[in-house]
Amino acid sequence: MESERDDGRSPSQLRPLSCARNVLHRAHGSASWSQGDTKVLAAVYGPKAGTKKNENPEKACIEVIWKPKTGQIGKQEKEFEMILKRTLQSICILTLNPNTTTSIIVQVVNDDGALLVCAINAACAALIDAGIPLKHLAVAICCCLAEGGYVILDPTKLEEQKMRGFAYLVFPNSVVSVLPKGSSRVEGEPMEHGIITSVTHGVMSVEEYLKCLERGRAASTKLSDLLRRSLQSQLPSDSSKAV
């Protein structure tokens, strides 16, 4: 049975969205991304020519550092870092400059739940400002499965703690991606339609699972509202950065 949060939420409810760009003086682009009192900073420095050992010159390269609020980068650091990037490459046009490198900066500024997605809507409002070709927008959110088999979103550090499972998802800014009719691809590029990165942890079943989507599609909307409000309130601005 669903029932009410301990913040008073209910089980489908977001807490307030943050987002600005243009934050960083320094980087190519840049902007923070909050939900609730979760917060990151995404700085985007690139593209540079040149690309990391190992990577194909003939694409170009997308390197993402994590750096913690406090510590050194551990094992669940990293696998943030792997989902990242090979998110970030999904939605990246690679074939427009290549042979070069593209740096994503991720400072976590405060942990209150979900920060894997909230680091992943950084980055893409980040990539956004400095100019680097998309195929298309990303919004990524947390769906937990809670011990009674019901689903919440966006949780909090105290609820991430009972949850039983999670999937975090990341889905295109439209289901149906706006080609020509019978493509389905974007400068040689594979276009994404239904989802673009889908990780679980913990126990559910395939039932849950599709249930976890469905709430979590129907979520990203409000996701894709507030990144397109950013753009459009931005951009004639971006001619000035803000220390």
Given for the second form:
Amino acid sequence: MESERDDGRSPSQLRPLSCARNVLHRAHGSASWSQGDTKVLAAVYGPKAGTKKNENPEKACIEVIWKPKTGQIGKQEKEFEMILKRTLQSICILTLNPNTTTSIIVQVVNDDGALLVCAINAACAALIDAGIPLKHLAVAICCCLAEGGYVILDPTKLEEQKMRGFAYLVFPNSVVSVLPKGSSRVEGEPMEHGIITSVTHGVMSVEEYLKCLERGRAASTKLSDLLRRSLQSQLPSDSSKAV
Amino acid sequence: MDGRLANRWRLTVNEKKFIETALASNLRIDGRNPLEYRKIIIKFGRQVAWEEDGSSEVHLGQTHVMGFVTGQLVQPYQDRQNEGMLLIFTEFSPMADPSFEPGHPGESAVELGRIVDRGLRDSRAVDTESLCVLSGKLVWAIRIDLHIVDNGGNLIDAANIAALAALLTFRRPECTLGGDDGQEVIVHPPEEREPLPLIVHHLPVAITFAFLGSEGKLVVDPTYSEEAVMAGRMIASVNANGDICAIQKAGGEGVPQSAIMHCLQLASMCAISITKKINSAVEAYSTERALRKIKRHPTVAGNVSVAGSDVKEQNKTVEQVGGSDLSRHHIERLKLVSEETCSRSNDNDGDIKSSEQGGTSRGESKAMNFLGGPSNWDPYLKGVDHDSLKANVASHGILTQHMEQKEREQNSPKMDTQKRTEDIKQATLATDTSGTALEMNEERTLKDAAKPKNKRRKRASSMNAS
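Right, the form predicted alone is done, so what does the form predicted in complex with the partner chain look like?
Full assembly next; the chain just shown is listed first.
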């Protein structure tokens, strides 16, 4: 059942995306990512010497600092930091630079729905810009459950507030859109179909959640395509950033 | 943390000597004169209809600062029952500089906040008495958040400009007193009544002077390497009338009185040019905003979904580059998209009407759509935003697809309020024959708008190369 969204998009249509790399001069890597009106700026510094107190010194450590647009840092910001940190930990190759800290700073420029998703995408792009070695990229998407039981993607803030429940999903970036027969499988499922992170709000049944996953995965291939294309064609134009 | 000390950036002795020696022959390391300011670019953030505007982004050379202004109704201070409040929060984000630590603001962050605060509050630049709603009970508290995003030196000046730009474009909702005893405050949302700007009497601009080397050579607007080398610094907040709003010289090398007087004179001259830049940027933004407002009135009475689509407004950037050249481009683009939206909105309707009727209604719809141009302009403008241009030309393919779809969807609810107009073919034919018609094809218009910018860049780079 198709329904009219406020801004006239179809249920599976994403907002216009734009991604820019290398926007800051002092940071080792930076990226700005916007989905519709939601805009996030991410910067990466690292690897720096030393890890924090409770971290494992045999691995690289990732530190995430979330800066809201206005106001003090509260519980929600801390939660976002934690989710982002764990997501990025799973895509970075942590054994390469033990006993170092890589800092990722996320600044919210505008929040119009799907904020965490935007931030994850921006952080990934910033990590690429900094040249931090990654296993694969992470592509994040937000799926909402509307009253009628159908799934809509990439909600605005208004839609998020009206919805029964929504889920932030992060998938690994797939290299091919159609998986070849011999692709690596983990327990009978292709690796590319794995879920790195899933955060849900609200109530939904199991079938609805699985439907969200399906839709999200389909959209994530499109998104990862765009991501790869936009990040690939950038020429290494920046001069040394060490200063 | 011991490990963190190793990460701090220190200027080498060679670089220090180089900067000082170059300055002896009046040369600075980035090629400027000692008394020259870097290029200032002021952008204004996106605005969503139910949120106040009041966000700005300032690029001063490599320094990047964002300012956000928000307002809240609070109880006034006990000793100032009739005045509103002005609060300044500065965030030295760790993304600006590897040496900035997150958490509690350090002393330079506090100093920056205090200088901006003194410039605005003590000189009464912002009229706080007009912020009073109900004496002794409710006043507006204006909160300015300054985020330092990139430290390229001279954060104080950049932050000050960002704060001023954000204050000038901030709009607070109108409140009236109502209720039985006239004690109840009704806050009107922006759809009902136009939000009001703040009353700003003058603009105190901060100018930073750095004293380098043993003779105390003076430079204006130091970069961060010059800041690492400088022996002393003075910040003067001056307004365009020549009034000194604040002077800050916190320690550092002693400077003779004549040098101070010289600095103040220079500061007034710099302040005049910076004030002009701020004012022209704000004016350009306000006119665009006003154009968008005009569109709102005819459609607000109609569909709720239309208001919803209006609300999804995109990034507005007003660049302080060539001035007239860019504004011409903007006007061209405005025309381009108004034609584009007109044709596309006609495309959406399948109904066939007589050409005559179609002609008149098209004329109407064209007029309405032209006024509606800017808001539908925005998703399109996003595609030719600086950043996304930097990103990828290839990705424009997907981007344009997204945006076409989005605009089509945006326009279809719009059409609900207007009369059903004519056929696709008729529309395109008719608009082609009309004198003001430009390219109808969506792909071409987007790329057409993208091309001038690219061309400009190529031209600029070829000029530099030649």
